[in-house]
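We begin with a single chain expressed as structure tokens, specifically the form predicted alone.
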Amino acid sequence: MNYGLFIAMLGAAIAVGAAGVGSAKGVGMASEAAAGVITEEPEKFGKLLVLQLLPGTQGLYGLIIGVMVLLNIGILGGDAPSGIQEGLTYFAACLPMAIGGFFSAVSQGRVCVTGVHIVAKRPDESSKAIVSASLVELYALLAFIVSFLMVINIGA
């Protein structure tokens, strides 16, 4: 058994899984809040949709990192890791996206819930709610960029 391959695959799974779970939680929280508003005022659906979608981006970032790893380790292309050390390097490269993706998605979900409350009371202020939620996105992007740079430079 190639333990390096296993460890690298575990890293990819954690990046995809943790970022996906965080996104699901964040989108779920925002959607629950939006559902109450939409039942009373369906015309606000368009403004609330952006707030519902924003926490989902972390799951996409995690998926990209996971696919990049699979492309590099012989699952979807490339060569299998040469040993445990290389597998651990892939695993470590996945951690920023896994951890940053999970926590930023949940935090962004919370900000989106407050944004839903803003839109419910003052629909004209929806852009402020979206900007506030987008500020959290920066930290997901930083985690993604670090994982991305690490993955593309393994074995380089």
Contents of the next structure:
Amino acid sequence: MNYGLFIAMLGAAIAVGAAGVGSAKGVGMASEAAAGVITEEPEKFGKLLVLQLLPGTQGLYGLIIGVMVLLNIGILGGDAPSGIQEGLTYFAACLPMAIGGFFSAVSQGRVCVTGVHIVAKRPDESSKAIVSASLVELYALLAFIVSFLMVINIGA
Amino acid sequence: MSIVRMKKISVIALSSDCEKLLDTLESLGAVQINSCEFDGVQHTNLSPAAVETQIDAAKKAAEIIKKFSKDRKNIEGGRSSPELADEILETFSKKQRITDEIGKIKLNVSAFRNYESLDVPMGLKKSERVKFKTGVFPASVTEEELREISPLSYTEIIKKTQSKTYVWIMYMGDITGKLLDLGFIEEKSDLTKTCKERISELNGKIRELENQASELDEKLKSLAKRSDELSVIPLLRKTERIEAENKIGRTEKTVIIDGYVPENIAETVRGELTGAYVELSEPDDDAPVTFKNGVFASPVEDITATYSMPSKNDIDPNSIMAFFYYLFFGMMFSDAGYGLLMVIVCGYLGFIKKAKNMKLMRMFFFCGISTTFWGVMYGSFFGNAVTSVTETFFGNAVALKPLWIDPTGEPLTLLIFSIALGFIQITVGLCIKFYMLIRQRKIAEAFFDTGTWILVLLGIAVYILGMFAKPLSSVGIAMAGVGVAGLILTQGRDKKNIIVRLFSGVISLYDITSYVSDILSYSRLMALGLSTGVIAQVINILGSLGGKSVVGVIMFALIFVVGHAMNFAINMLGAYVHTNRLQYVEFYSKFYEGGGKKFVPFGKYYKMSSENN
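What would the structure be for the form predicted in complex with its partner chain, given that what you showed me was the form predicted alone?
Okay, now the whole complex, with that chain kicking things off.
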């Protein structure tokens, strides 16, 4: 059995999994809050949808990292890792996305919940709520960039 | 290109001319009416509540008849008939009452259904000795047990189901205790007809009600044909008019209208207002502002307006911002296929059909052009759709060559490019600040607070360029050095003590961290650009898993449409949000003061209302 391959896949799994769980939590929180507003004022759905979706991007970044790993380790392309050491390297490359994605998605979800309150009370200020949520997003992006650069350069 | 400044306007006229005057002002749509605050003038206090109720009714009615009419007439410019709205609402609530009634009866019927084969009435009158009960036993009670409830009882099983046995019992004496033991639940009823008769009676009633309901449906359908009479625009116009009338100052014989009018058309407005005394004067600090821009920059005016309207010190940032806005949006969305879709759809809606949200559509049209451009630069057309299709279905892969760079192949180059763009935008922001300060004659602030930072940032940039051309690096160090020295010497200039002064100067250098974090924030240009491309690729990989077969083609088409639609929606949202953020947080924070008020002229709904066209 090739432990290197196993460890690399474990990395891909937690990058997709943890970032996805974070996004699911974030989107879930925002959507719960939005549902309350929608029962009273269904016409605000469009504005709220943006806030509901924002914490969802981390899951997508996680997916990208996961796929990039699979493209490199012989599942969707490339060659299987030569040994445990290379497998661990892929694992390490997945960590920023897994950790950064999970926590930033949950925090972003919280910001979006407060954003939903803003939209409920002052719908004209919704763009400010969206910008506040995007402040958190930066850290997911940074984690994504680092993970991405690491995965890309392991084979090189 | 510019911010339109305002003039204060005061119109004094005879009360008898008031209506005519308001008509003119409304058709001009160029004057914002303010509440007139002279001593001794009176205000009317008309309430728009009645009209607002009509607006609510019209909106609800329009919502209801959507279900009854296929052809959507354009109700935007239509008439408004409150009677029609009321009639629709009334008919609908009548129909709803009937539907509720039908539901209740149906529930009733289903209760009787279980006893349908009982051929005596459930409420059969008991005689002096013989009594009857109808009800349910759990299915676990055996027939034997049922027969032996009491020596003086007769049990008829009406219906048996998996879990329940429905029975009719005729008995003498008292069997209540025994029944309780067996888990009997009585169905009390004083029905004097058999269940069958009752059911057919109720069914008749249901049919009757259903007929009524479908009659009401027909009525709603015919009412729905008049959907163009449910426009809220004339009603909104009424409320606007009422609000305007409340702001007019009135004396016994005259009316005074106070407000703002854009400088450039002030004289034209004066000319239109015949028969009234018009005075134009310089505005106070509270005066509202509006933007005036060409086709390229006007679409982003609303983006700026949601951030804040400009203060009196600000310049109009829209034309510069528009350039960066379209550029960044394109870099983040970066797919020629998606871009072309945007160009076609938004171009049609924004320029040919001129939809209600025309400005937004035009903005996305320009964003679409930029998206297509970057798609070509990155070699992305629905991801790698061309390669996928040719490889899977035709055997030999044809790759779409990127014109400039393959983002997944050389992410580092793209990252540096993104950060360089950020550097440029921030420097441009600082230069605008510099210009604004000079214009306000704050020369010291301009050179010491802004000029020094521009020098430092440019110096660093030149130093980095020095990696390619050696002599530049020392020039860069010199520029940055002058900038830093300037900061140390000038940043504490309000402090008396020379030591404290230098110390504050040194402390101010710490601001470099905020510039660094702002510039790094532009790395999202690369990250979001990558994410569009890679997710599109994943969709294409999933689609081509079916291989070269009929099923494979169908599968590819299905996954392609659904997957790319999702990717389009999510990444367009992402590009939009993050482009806004870069403008608001990184760019506008450098120079834009904001805090102005938006110019809202009286007569907003006049042009939309068909009665005038």
